[in-house]
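For reference, the chain that follows is the form predicted alone, supplied as structure tokens.
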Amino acid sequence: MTYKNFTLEIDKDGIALIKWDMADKSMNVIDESVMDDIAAFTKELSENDTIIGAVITSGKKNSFSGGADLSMLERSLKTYHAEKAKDEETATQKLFEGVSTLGTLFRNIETCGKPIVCAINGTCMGGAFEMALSCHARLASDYDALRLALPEVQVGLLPGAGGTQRVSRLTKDMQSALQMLVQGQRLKALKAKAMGLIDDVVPAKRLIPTAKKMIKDRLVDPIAPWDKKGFKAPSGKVYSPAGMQLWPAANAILRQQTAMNYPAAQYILSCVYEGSLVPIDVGLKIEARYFTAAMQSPQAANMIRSLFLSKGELEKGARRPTGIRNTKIKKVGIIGAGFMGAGIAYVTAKAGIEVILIDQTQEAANKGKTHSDRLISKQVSRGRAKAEDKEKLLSLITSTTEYKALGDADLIIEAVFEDGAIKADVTKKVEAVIKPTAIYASNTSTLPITDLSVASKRPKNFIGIHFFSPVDKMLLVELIMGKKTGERALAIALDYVHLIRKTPIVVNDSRGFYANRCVLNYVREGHIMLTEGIPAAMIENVAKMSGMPVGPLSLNDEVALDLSQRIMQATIRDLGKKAVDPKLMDLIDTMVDKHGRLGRKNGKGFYDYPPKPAKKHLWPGLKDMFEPISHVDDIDVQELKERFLVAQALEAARVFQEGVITDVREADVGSILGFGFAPWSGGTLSYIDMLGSKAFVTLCEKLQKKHGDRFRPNKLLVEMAANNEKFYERFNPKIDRKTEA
């Protein structure tokens, strides 16, 4: 029997093999057509007396499903908001009924009266894992890269099709289960088995035969444990000594980790707690109600849009110039084998591209290659890569001092010291040996590409490719267009970023480009607070309470204080003394020149970094540098949070007005992936839209009156506030969203 997305074949023993294989997608996802198919094959299982049981699996190699197609949820949200304007109560009821549909389908699978085994042959996420949990048994293949997860919280949602209710009733380890749900953790198969979420891990070749044998040998009970009288959850009762130890601590940890910026995370705890006290069908209704509430939150709408839909569109080439065919990049030259250059070499070789890594001495070049050796060796030791993967990766990297080795390179990435003269010299040396069609890119973090391209004889082929540190972990890459950069250079740069599996944003030339302009405002605000006498610990903690991943002082240590000093000095040299606050220049000069505190790299910055296992701690000397505020209770914590977020979002609005960023998607995605701007907000421009342009401008004016002109709203924002406009209304890219989950 064939459905649109599934096939159903009954063998001689009466066991149905249901295979999920969406013909037009590289990965199975749950959309409206899949939901129709699930209803149809569940009815067939219930009514066909020749079927004694079923095995559900995927027809995709090493992949079960990525979960729900979130563009389907976005459409539901648009319908909800359109109907909400007419009748909010009716709109909410329709939304609840809609989100309950998938949970009802999975409950029907669970109660169909036939034993069903889910044979998970690869990655199984979100709604697909919820379907697996509704089956009566679950087997996973021993495929190394297989992961199981309910990651909905990462886009502001929660598992809404029974995930919270079945995980809490299956698991032996409620603490680990809560961490998995609240953090969206991806579990290896053996970990999931240890938690009680799957029954066994078997060799891939034996997956289907083993599942069928379980049904044939009557080892699978067609009635779920929680549908039997007297069911007791393996993890114990909520009202028990163990429960009283778990739940108060769980709430405290959640508050510490999220600062309550993510409603969905709190809803998950509530779902599990409340659902554990009632029968499964009541628990499923509780979960659906919380899912509806999460769907109605602005955090979910913004996170779905930025972290899933927009991110996917950018990764699939939304900004790639049309009419230029894809380039197969075979060899990349990297000039400069320091920390950044070595990191770029690693991600490039990991993508299977040959790398020529050049530095002034052979020793320095070899040291750069050793960085790749360390990274891949760590992956091997943790079981995330094999010995042959290491051998292949290192064989792709050639460390040398010879520029002539770049002769047939398709792309050159310069990652030398942040000095215009040095970069100009490298440009000339490289262009003397490379082929005419090669693209030359500078990994500068602040220097304008147009200025750097003056040293080039072919500025059309000159572009900026700005990586973030550490390169192997950071997902964002800024592609900077100089005034003479050609579309072919951009297209090839985008092809390269796609190959190394990063997310690109396209930025027009400006000092600091986009990400650094915003994040430097964040760091600067932390410096200003320090000079105001606000305790360093409060600065760091309040920054994290606002949603930032690390405090501004800690971030500055990672970047290096002497680099901040050089950037400030270059800014003064190019733009004049008024371009940098003298108090801040004095702060950094004192830290670097007087105390020799350069940041993490020399073990002392705003923090001290003692040898492990000791943890870093704020440098005690900070409290003596400025007169402290006499009454800490007088400090307005909410205002501090606003200062951190507004300083960055306002700069993003300025950058947008200047045309440095021209796509709202890139502003939001770039802010989250590039410098960790409060993910709960959906990004810098989404944050402004969430508050509303009028409210945001009013907030800016309040901060400007108290703290100075750095908070003055720009012309574009004032104009938008007057018309009550939003960025995503006025500058909507109007894209047809068909992104897969």
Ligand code: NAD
Second form
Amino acid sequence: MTYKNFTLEIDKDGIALIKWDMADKSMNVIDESVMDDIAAFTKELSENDTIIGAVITSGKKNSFSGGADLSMLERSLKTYHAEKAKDEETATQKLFEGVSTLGTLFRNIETCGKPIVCAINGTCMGGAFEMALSCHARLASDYDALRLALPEVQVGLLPGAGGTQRVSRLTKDMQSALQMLVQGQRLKALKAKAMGLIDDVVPAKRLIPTAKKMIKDRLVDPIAPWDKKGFKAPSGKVYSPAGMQLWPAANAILRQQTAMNYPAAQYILSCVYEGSLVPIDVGLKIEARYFTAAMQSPQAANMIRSLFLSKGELEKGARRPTGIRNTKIKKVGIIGAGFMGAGIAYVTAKAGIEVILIDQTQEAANKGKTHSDRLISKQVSRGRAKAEDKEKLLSLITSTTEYKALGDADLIIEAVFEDGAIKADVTKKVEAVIKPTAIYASNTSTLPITDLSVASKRPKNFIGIHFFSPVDKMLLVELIMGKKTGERALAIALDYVHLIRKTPIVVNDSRGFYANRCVLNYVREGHIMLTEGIPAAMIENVAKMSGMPVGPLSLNDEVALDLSQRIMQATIRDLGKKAVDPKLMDLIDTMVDKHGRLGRKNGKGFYDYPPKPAKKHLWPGLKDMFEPISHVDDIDVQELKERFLVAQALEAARVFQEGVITDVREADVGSILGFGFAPWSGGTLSYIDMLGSKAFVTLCEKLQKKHGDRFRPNKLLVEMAANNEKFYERFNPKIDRKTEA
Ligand code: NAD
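Here we have the form predicted alone; I need the corresponding form predicted in complex with the named molecule.
Following is the full complex, with the preceding chain placed first.
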């Protein structure tokens, strides 16, 4: 028998080695053709009498599989929605049957009658790990970076092919197992072994021989423990003293961690709890039902679209101008070795690119390089990098004050003080020494690129590359097109972002670009609530309940209160007094000028930051700044949540109307990666689509009436509401995902 994606070789002992190696993909994924193959080889295993057992492994170096191809799930969702319009019940039943297919295939592996060992040679995720769990034994190689995970919850789904049922029946440590499932944690092999999910970790070279020997020595029972009479789960029963301690707490922790914004996380707990009370086949059915429900949730559809498909498309260069050859960037010059420049130097050198790091003094330049030393040393001490990685990375960074070192740089990134005159001076000095083809980028956070490019003799090669802090952690980069920026500059900037493994969005020039505009509205809403007398703790908690990763006051502390003060002063200077509410200016002036509270950087902001191990806590003085609301119980928590999300989503709609963002995917992906906009919604524009433009505009108008014109819906939204349109219908990017998988 031949298979499209697998090879099957039977050795002299009758042990089949099934190797998964998809010809046209760098990583194995489960798609329709893989499912056909799994059905076929399972049949061969049970019917071919010369086979006594099998080892399943992957032919990809250090990688087993990334799991199910999510574009396949997106396609079945599309079919479901098309059929739902005609007959919802039949559409749901069909979806259920569709999602049960993979689970049935894995159950067939488990019950084929022959012992099967999964030899996990590298990272094994999602559906692929579920397949491994359905084998009768699992060995993992000792490859450092190997990770095992069921990360479905991160795109609004749950492991729907037996993952929740087998993990809960295998594990000795239910608490860790629930965390792994509910958070989609990536486990190292040894941790998975300690939890009882894999049998052993063996040297990579010994992986296949050990797996075969286990079969030959008859150490592998071809009947799963839960298929035997009297099976007892190693972690104990639900109805037991231990179960009674675990389950109520698990529910409370879930509520605290997710604010119930993620239906799939709730379904996972239900699958494990309900599944533990019944035989495996019933458990698998329960799981498939919950999986169907998760698939039907708008959260899953939006999260799959933004966090997986769109993110992947942007990273693969969806916005890259065509017809421009890929540039091999070998050397990058960074001017300004401060907070941002030092971070940019690190991520650049980490990608194997040579860096010239320039500052005004040798001492300042060296200090910037020390940042890289600190970060990579931390990685080494945690076992995530080797000593030679550190040596290589540091050897790539040259700290200097000499501009002439930039002569053969392909790209320059300027990260000096946020001052137009200083930046202009740097532009001139740099352009005097660089090669004519080099691209010049500014990391400015507020100054329009078109204005900055006036200092350049070659504005076509002048672009904005806007990083977010901390640079090594934040995944998003905004590329800003000035009026004269050319396509080649954009293409090269995109090539660079690709090399440093971040996600780019392309933004047209505007005050604050995209992400900062939205996030300023979020922080401002927190300030306004404070002036209304809403308790600070409530503001922070409600923001997190809406799905934001950090509260607005905490976020403001991170970016610094004096920076907010400078931004507000500049806004008044440029746009007039009315542009900033005097109450808010007064709040920040009081915090900064009267109380010297600058944020985390001086240990005093909206929070106090006592020395570790003590935790930060809200500054008690906040209580005395505004008349508190007399009846806290009267505060409408739902409305507070809406204010936070609407303030940001409405700004995104304005940015879109102005043509600053031109692709709906960029608005959504940028909002989640750039400022953590409620990931459950799929991003700012998906949030509007999820509510429906009509309902969103009605909500804006309700908030406008009560809280003022900042909630006035913009023209585009009003027009869309009149026609009941969605962003992803009216502005849907033309992508054929079948060919992109
Ligand atoms: P910073 O003050 O930490 O660093 C600026 C560095 O530039 C200093 O080391 C300074 O010595 C150096 N410098 C000043 N003039 C110079 C010159 N003529 N030649 C060489 N070096 C010079 O500031 P930062 O926070 O790193 O910000 C740098 C830029 O990045 C600004 O434009 C800022 O708006 C932007 N930015 C900042 C953030 C942030 O969160 N801090 C985020 C995105 C973008």
